[in-house]
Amino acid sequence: MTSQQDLLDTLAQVARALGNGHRLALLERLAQVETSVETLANTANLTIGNASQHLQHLRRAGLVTAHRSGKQMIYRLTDERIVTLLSLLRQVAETNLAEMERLVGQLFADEDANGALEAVSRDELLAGISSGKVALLDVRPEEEFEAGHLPKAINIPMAQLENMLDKLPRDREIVAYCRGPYCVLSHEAVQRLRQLGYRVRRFQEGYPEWKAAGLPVAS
């Protein structure tokens, strides 16, 4: 006969699968677009063998699923709510762990030395889009952009930024976004564009969080 403890032990399988930073990195990448083991390994700086092992843990916990395409195994998230789960995990850690607060502060320490420009919130970005006062800059790789992005966003991968400045408006504030709250791509874009005289800030979340909130996306 099933007991409450049996249910909790099964639930704990999901928690154990999440208990590894490399697996969280793999989930963040899969929140952008389904992709192969080889690409995931490269993104997370893992060997293909290690990436495969981590993906098997996530698969057994029901967090990812896979299908074969030719000789490759292609992985994807099983459920959009996984993005929400990761967001809640992040929020709890930032609120209750002093070490997390310290690390986040270090990650973006040089973003605005005077504290004058905070990252753009979801509500603020919605208002800016509705009024036409902001231009959206997606600095993720083209493959991720094509799988889904914020409406009317301009895609300029970080590596191509210097060569595609003519795509960016000078008469509006630019809001850069990428894979999520800790993605350094948008941070680097903001730093460089400010040096070049653009009005630019970073969206405090990323494409997956925007989509998980049920907000409009394009592809």
Second form
2 protein chains.
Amino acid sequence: MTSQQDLLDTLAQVARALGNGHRLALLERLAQVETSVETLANTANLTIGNASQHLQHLRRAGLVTAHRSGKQMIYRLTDERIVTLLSLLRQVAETNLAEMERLVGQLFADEDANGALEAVSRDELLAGISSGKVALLDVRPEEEFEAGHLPKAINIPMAQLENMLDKLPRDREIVAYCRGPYCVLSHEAVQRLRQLGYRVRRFQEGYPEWKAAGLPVAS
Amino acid sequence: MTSQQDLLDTLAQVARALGNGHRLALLERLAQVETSVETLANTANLTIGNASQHLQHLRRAGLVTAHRSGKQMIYRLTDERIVTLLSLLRQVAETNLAEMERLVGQLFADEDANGALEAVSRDELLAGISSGKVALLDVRPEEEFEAGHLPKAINIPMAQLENMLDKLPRDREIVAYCRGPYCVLSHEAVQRLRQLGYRVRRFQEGYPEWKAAGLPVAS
DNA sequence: CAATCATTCTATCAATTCATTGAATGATAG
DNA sequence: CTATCATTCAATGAATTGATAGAATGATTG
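Output block for the form predicted in complex with the DNA, input the form predicted alone:
Up next: the whole complex, starting with the chain shown before.
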């Protein structure tokens, strides 16, 4: 006999799979492109074995699937909605947990000190794009950019920022984005570019959120 | 120095709070009305002490707050969006976990055997209501009904179903709803009413989902 | 088909979570 | 102001989770 509690227990199992910071990091990465275990382990700062275990855990919860490509196992999210789920979790946490607010404030503290420019909201970005006043800068690695990006975005991976400045306009405001709200790449880009005199702000969200909202993407 | 990982760890803490079947049951109950510890413990089949501990856990995660009313502590959800969050978790789990599908199928197996009538979707219900062809039956306890219900719904708590049959129309289809998709109250109501010859189906969701979707509610 | 590479599996230990028990706290009623 | 009621706190033991190391598997390369 199945009870309601059995269902809730199974549901809880899925929630528990989200209940680990390393696994959330893996999911954020997987929200960009499907990726091999080794690459995932590197970006999440885990040993291969450990990353593999976490990925198994996510797999048992139905959040990711894997297929083999040559010697590598390629993992990907099973469902677009996982991005929305994480996004909602983030919103709820930021609204109701003081600790969360404190950490977010801290992470972006130097930026604020630096001129108190708020991150650009989705609506604001949409307005800026359609008026043609804003240039979009994608600072993720090329591979992630290739798999999908915001329309008309210019890709300059963080590692090559200083080499490719000629691609950036001087006359328009630049909005930089990366993997998501907590991704530090765009944050670093804004810092460096400000020092070089560019008018630049950070997009509040990232590519996966944009896509999950049903907005147009290019690849 | 705050890193992105600190943020993800804190986020994970919130997800972990959702990672227990009993706590999900508590949240489902709290999605109806704010409630005392004792009542919560009873509906979730927990000892008072254990329920209290789980509630502390939810509180630390910022998902519920408590205030004192006389001798009792009254808990409530901190945020409307928690209902949406749980609903999305459920959708992702049902789509991607075979185990989940199996359990849902099992829980409603006898209903299906009984005539293979699918649960009523939100859109279908909206259509039925506006055409006036459907009568709405709320089978939750009176207290929950009073705190908020679907417009024009008739409240017959499960315990009194047989006593209050005169309130139900014979000439229209009845749609019964309760606390949510996994709540068994409406399911039981449908079973009993079918045996009595009523035309009755179950609403796929419950009051909290309806409200969270921004649809009108009465109280 | 032997060597190599990418990943998974197994075992182990430390840390965390959960349920239970009984004592402690805080508010109300007499 | 003491007795009672509702809840929380603290301590315990069992079960689960997470990290590590090393062996095992499965696919490719020469």
